[in-house]
Each structure stands twice: as structure tokens, then as C-alpha cells.
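Read the single chain below, which is given as C-alpha cells and is the form predicted on its own.
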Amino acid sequence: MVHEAPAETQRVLIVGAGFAGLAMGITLKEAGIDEFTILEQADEVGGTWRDNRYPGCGCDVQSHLYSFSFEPNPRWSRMFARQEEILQYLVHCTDKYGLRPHIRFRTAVLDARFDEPTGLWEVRTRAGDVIRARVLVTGCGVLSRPSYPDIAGLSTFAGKTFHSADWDAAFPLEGRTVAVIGTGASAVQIIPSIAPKVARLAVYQRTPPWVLPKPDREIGAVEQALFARVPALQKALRRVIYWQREALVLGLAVEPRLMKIAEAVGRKYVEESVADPALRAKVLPTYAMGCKRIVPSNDYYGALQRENVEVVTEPIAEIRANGVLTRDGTERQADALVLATGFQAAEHVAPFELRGRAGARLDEVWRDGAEAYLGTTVSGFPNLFMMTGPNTLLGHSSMVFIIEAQARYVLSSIRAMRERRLKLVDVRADAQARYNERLQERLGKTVWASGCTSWYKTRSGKNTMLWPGFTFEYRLRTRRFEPRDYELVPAG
């Protein structure tokens, strides 16, 4: 029987120790606020960069931008860092900024309930402990719940099955016949990494991704030493990368017709990379570039042209004990099944049960599509702040930039609560409604609304994922807590 321990009280409770949770912890610590605890269900920090360990796993944003602005790393070994190096960076940040004493590892949250009389969140862990907190910050991320395909017979497969987010490195792929289901960002990294090792590889593609060349290269020791000795150089490079990526918003969200230029580049890349006309027809997308995630890769098309690789576009009918049956009646044998099918992202289910005022469940409040104010606060859930909440993800740049902006906004809110002696702050329903009405209006004019099906949208077609503009605009919108947007309830 689960024991119910006496409750303890924290000023701030953070859930998750990935980029978001760590950024929040460092921001509080640097502001002189030490009364906070980070709950982490695993035994180390890192979030998605700890959990995703599939072959070829890396970042699609340059290392110098995909890192904290306050903690540049002059020793990045590549322009686009791999998983292991990003994880090492997060471990380094945790230790340098003294966060370990604040983190409780192997502590999973069961649920959280807002207690209106006290203005405190009551958080229960799976071990039965109860923690009360004035402010609750969720930093669980949206790429933390793998999405498993609804394919008949999946559970009957007799070979090895694993999702890209739960890779079994102990299972040897050498000499095996492997099926990869999906051709999204993870698959584009996995396929070139395993194709040379396996006996045969069948790639099951529903919709081809737009792939562009990846301007990746090694960063040599001399360049690293120069960055370490002259930090302004690395800062300048970061700024150049930032503005290059911001320019992409012009095509994605301001004037989608500009994406025709990028499509011409992508089409030329396919024509130059793929010799076989039949394969070229399979891998050339027919939807507008940017409507789905654009994937950079220098070796994906090469991998698809290997003699031991087959691209299958016929829909899957069912999974059988020894392989995959497609609708045309062909059954292809497989020893291992790799599900590169992404995450439950757009549906934005709460990371754990969250009950706000009057016991309202967040999942119920979000049943028609998740929404929040500035992607951070939700009406009816006082003193709750979400990192990487609805419509804060990016289709063009570094999420770390957004995370830092949110952390500063949460800090501004906490300071306002302290200065005004507030028991709770709850974003006004009308402020949230106006914000989201304008947000969806803008999203309707972007390339993401051009007609494709993507993980940015819910089943009903609502885009609950992306921020429809420049990141500097989001930073300006979140530069400080605005009391007029909130219901303020004083303490005592």
C-alpha cells in the first residue's frame, strides 16, 4: 500500500530536468531564489537528449544556437551536435550552476491539485509523498510521449520491436532484416546510420519529407581554442546563425509563396542526389515545403539508394509474426521493427493529471485543443506555468531561445507575486481567448495551414504546436509579467 507522507512546502516546484527545467532552475538560482525543487523521474538530467539514443541522433539546429545564451560552449565538436554531446552539455550546466542539490531523481509525479483556500499546489509523487508549492512549473516537454502507430497485428510481431525514443542498443542489428516505419526527422537520422550494418532494410513511407542539405562539419581544435580565447567570436557566430534562421519566418509565416524558392532548392537536391527516376518520384514531396517539418540531411538519399534498402510506399495492411504485409498482398520478412513514428505532441495531453480551480481537469479543459496564454499560463489553473506549452514550438529556430524567454517570464511573475504579496495569479479567460484568437488567425495564413497533415496539428486540424512568428517577437511579448492580464488574489 502506498504511504501518504506528511506534506512539505516549497516556494517553487519544477517538474522535469531537461532543457526547460534546468533553465528554470538556473534562472531562479541566478536571481537569488534558492527555495525550489526539481522533480525528475529518471536518474539523470537531459530529458529528450537523455532518452533518445537511437543511431545518428542529433540536433537540426546549429550547436552554437542550440545552447543557453548565458553558457556558450566553445568546445562543440560539430556545427550540429550529436545526442551524446548535448547530454554532456546539460550535465555540465547542472553541475556548474549547482542544481544537483535541488533535484530529486527517480521521482515521478502522479498528479497535482490546486488548493484554492491556501493558494498552493499539492503534488503527489508515485512514491506517495506530497509536496505543496506556491508555484508549479512543468518542464516535461512535448517530445516525451512516444506515439505508437495504430497498425493491426503490431503486438503479434515475433521479432524485436522498439520505438526510436526507446532504442535498445543491446540488440544487434548487424546482418538482420529490418523494417523502419516512418520517414520523419528521427527516421532520416536512423536510416543512414543502420543501412550499412543490416542485411536488408525496408523503409515504409507514408509521406516523403522535404530534405535539404545539412551545412554540418567538424569544428577543429584550433577553431575551438579561438572560441575559448575570444568569446566575442562565438557570440558573433551565434548571432549570424540566429538571424539566418529568423529569415525563414518570412516564407513560413509571413508570405508562404516565398517557400517556392526553397522548394526549388529541395527539388534540385533530389534530382542531383537520386539517380533512379522511380525512387525520385517516391521521395519527392507534393505538398508545400515547410507544411511538415523540413529535415536537413547529407546522407539520407544516399542510404535509400543502397542495394540492401527498399522504399515501400504501398500502405501497410497489417503486421504479422514474421514481417509486414502491405495492401498489395506483399509480405516482407523482418527480424526487427523500428517505429520511427514520432510523439504525441499536438494533442498536448497533460504530462500528469492536473486539477485546477473547482477540480477542473486540464485534459478536459483541453479536449477541443490545447491553448494557453503566451503558451505558458492557463485560465483556471493559478500559479501554474508551463515551459514549452501550447504554440511555443518553432519550425525554424532553437527552442532554447523560447525556453529562456519563458523562464524570464516565470521569474517576473514570481517577483510580482512576492512584491504584491499575492496568494495566486490566474490568467483572465478573456485575455487568454483574445490571445489565442489572434494566434490561430495568424496560423491560418502560414505554410503550416497549406493543406498537409502534420504532427503540428490535432486530429481536428488545430495547430496547437507552433509559434507563428519571429522568436524576438515572442521574447518581447514575454519580457515581463503584466498584472492587467491576470486575476490577482492577495494573501491574507
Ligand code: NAP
Second form
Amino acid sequence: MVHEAPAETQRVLIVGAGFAGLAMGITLKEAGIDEFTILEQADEVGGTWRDNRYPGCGCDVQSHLYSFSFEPNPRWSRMFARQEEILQYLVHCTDKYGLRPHIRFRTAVLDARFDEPTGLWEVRTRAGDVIRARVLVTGCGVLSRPSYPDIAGLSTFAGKTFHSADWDAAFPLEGRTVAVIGTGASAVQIIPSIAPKVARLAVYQRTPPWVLPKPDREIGAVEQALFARVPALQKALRRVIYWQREALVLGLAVEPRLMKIAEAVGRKYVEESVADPALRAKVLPTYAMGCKRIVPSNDYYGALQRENVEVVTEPIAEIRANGVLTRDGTERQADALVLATGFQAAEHVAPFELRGRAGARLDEVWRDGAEAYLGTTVSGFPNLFMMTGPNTLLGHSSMVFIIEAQARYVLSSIRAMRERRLKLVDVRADAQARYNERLQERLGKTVWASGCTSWYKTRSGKNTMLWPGFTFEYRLRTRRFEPRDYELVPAG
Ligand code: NAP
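What would the structure be for the form predicted in complex with the ligand, given that what you showed me was the form predicted on its own?
Next comes the full complex, this chain leading.
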């Protein structure tokens, strides 16, 4: 017998307690709105920074920028903090802003259905509870579902298999023969961290990343004390980092030919760092820099040149019980396989089954590629707001900036609903279509459309991930809820 507990009703229900869900919670709380609940499937906050624990895991955006504007942390121990420190920061924010009583841990959402007569979302948890909410905010992240490569024989591998996003720290790699598949942002951090420990390491590279030096360094106690005493200093540093990164948009999205300048820096970096011409040729990308995410690292090329490391560019034919066979017929033995093969991002973004008006399913509406209005609302799905929704991701700067802008936009929408006594707000299909037409037109002229494959794009080549311009433009456009873009249905 299926037993369902009687439904409770919430004003705002947030799914996920990562950067996005926490930002939403804090924004509501600071605005005096206390009637909200955050559902979190795990038993701690942190999202991607809780789940990704692979060796060397850290952020490739400087922490002074990759943190909330309203909660600067003067104690960052380095310019680019590592995973544990970022996770600690999120735990600190959760406690400082009193979010814990609002969070229901170990509560995974099964599905959500919009009920037109009441204008409420009905959210079912995996445990069978039903929660009704006037407003549903998803903060489930985009890079949360690991992508396992479609390689013949993967399941026959007899050794240990890891995905970068599901690292088993209890399995020691010391002295093992390891195969790493993939050379994206995760692999570039994993490889230098494990190379000195393992007996042998084969790196299976399909496409080399563009790597640039990383302006990382430790931040000493004196500097930390200075930031604590003079907050304006840290604010100024944040601004400098912000504008340095924003300048990259000129090359990525305004005039892609400018990327040639950065490419020259990348090429020089390879020439100076890699002694062997054969290896140099292997690791030097042939696509435009920025088309795939640029990866900063000071130790990646060094790791690839270690005696015990080999870069294999021959395509993988199959995985066998004891190793990896490449198409040239060579089998390299391995006792551990590290899949640094990324996430299922662009093809399907609905985090769980979402049914809007007339029972329409979001994954069906998004069959040909996800789209939303301002990356936040979707026509036919009233009172639903998505954090880090379609085309809000960045190739150059801090997602926390976008998340804060979105949280303010959602707050502004909730306020408008309250002031106008609205049962539902539903973005107009024509407003959404016009917005996306212009967005795709702009994306077509960017470096991301210059001919590489990446997780930014669907199989048919539509970029459903990235914001096409400067981040301040996004912030300006999401400054407040515009009623004329929405169908507004008053309460009873
Ligand atoms: P990714 O960038 O999607 O890289 C996946 C890698 O696996 C690519 O090199 C890809 O090659 C390779 N690959 C996939 N399937 C394969 C197959 N069947 N055979 C051989 N190779 C295969 O994933 P990621 O490195 O996890 O990074 C994802 C995103 O997470 C990043 O772009 C970034 O936004 C974020 N991230 C950030 C950081 C940071 O801040 N430092 C760290 C990690 C992740 P192809 O290029 O040929 O497809």
C-alpha cells in the first residue's frame, strides 16, 4: 500500500543546499522572509564542493571573487582555495545566516507537479512525503550528474574504477598502475596530485586542454590580518579580479580574434614547459582557445613529463579486465581507472521530473535543448525559478556572481507576487522566445561556436549553457521582476 503523509504547504521551497540554494535562503532571510524550506538529499550542505573530493580539487576562480559579496572571508589561505576550504566557507555561511533550521537533510526530491487550480507546486520526496509550495526554486547544480564514457568493456574492468565526482579516498593509489581517462579541468587537477604517488600513470587524452599559468599563491597571516582589519582592501582586490576576468569576455564573446593573443601566451607556456617536441605536439591544442574551458595550472605539464607518466593519444578501443586497449593494439595494464570524463550537462538539465501546466514535462519541452527566460523561468512552468538555469554559466568568471543576481531576481518576483496578491506568474512564451533568439544569435558569434565539441553544447550544437556576454549585463537585466514579461494570475 502506498502511504502518503498529509501535505504541508510552504511559501518557498528550495531544492539543493549548494552555493545556489544557500544564496537563495540567505537572500530570503535577509529580506525578512522566513517561510522557506531547503530540501537537501545529502546530509551536509555544499553541493559540488561536498561531492567533489578528488585529489587536488579546488576552484580555478580566485576565492576573493568566488565567494558571496556580502560575506567576504579574510582568511582564505590561498588565492585559489581548495575544496575543503570552500566547503568550510559554505558551512560557515549556513550557520552564520541561521539556515540550518530551514534545511531538511537526507530529503531527495522525486518529482514536482504544478497544480493549476491552487497555483501550488506539489513536490514529492523519495520518502513519499508531499510538500506544497507557492514558489519552487531549484538549486540542483548543472554539473552534478557524472558522465560515464561509452567505452566498450568498461564494466568488465576488474580493478578499481573511480569517477572524479565520486572519489573513494579509502582506496589508496600509492604504488598502483593507474589509467586516467580525460584531460578536462578535473583531470588537470587530479594528474599532478596523484602522479608522484602512483607507480605508473597513463593519461588517455582525446582532446588537449588549453592550459595557462595559474596566479596562485599562499596568503600569509599578515595579509589575512590586513584583510580582516581593512575590509576595503579585500573589496578592492575582489574588484580587480572581477574586472581582469571580465576583460576576457572581449575575446570570448565580443571579438573572438582577440583570443589569438591569449593563445600566443598558451603556446609559449607549452614551449617553455614541455621539453620533448613529441609531447609538445601532443598537448598543444588545435582549436581556438576558450572554445572549451581554459584550465589554469602550474603543475600539469610538469606532471606529464614525469618518468612514470605517459600521455596516450591513440584512441581507446576497449577496456579489458586488466587494462586499456588502444586502437593500435597496445594494451596497457591498470589496477585503477580514473574517469575524469565530466558531467551530463547540456543534453538534459531537468533535475527531476517537473510537470508544469497541462501536465507538460520539462524534459520533453527541452527535448531540442534547454531554454529559459533570463536563465531562470520557463513558460508553462509558473512559479518555478531555476538557479544556474540554461545559459547562465560562465567560461571566464565566478558563478557566485550570477547566483547572487538570480537570487535577487527571485526575491523581486516573490515580492511582486505578494504585493499584487498573485496566485501565479508564468513567463510569456513570446518574451522567452525573443530572449532566446537574441541569445543564440549572440552565441553564434562567440569563440564557443568556433568548431570544437564541449559540454556547453548539445549534440546538435546548441549552446544551452553559457551566458553570452559580460556578467554585469546579466546582473542589470535581472535587477527586478518585469511584470510585462509575465502572465499574472491574481489569487481567488
Ligand atoms: P570535462 O571538462 O567535460 O572533461 C571531460 C574530459 O573527458 C575531456 O577531456 C573529454 O575529452 C574526456 N572524455 C569524455 N568522454 C571520453 C571518452 N569516451 N573517451 C575519452 N575521453 C573522454 O569534465 P571535467 O574535467 O570534470 O570538468 C567539467 C567542468 O567542471 C569544468 O569545465 C568546470 O566548469 C568544472 N570544474 C571546475 C574545476 C575548477 O574550478 N578547477 C575543476 C573541475 C571541474 P573531449 O574534450 O575530447 O571531449
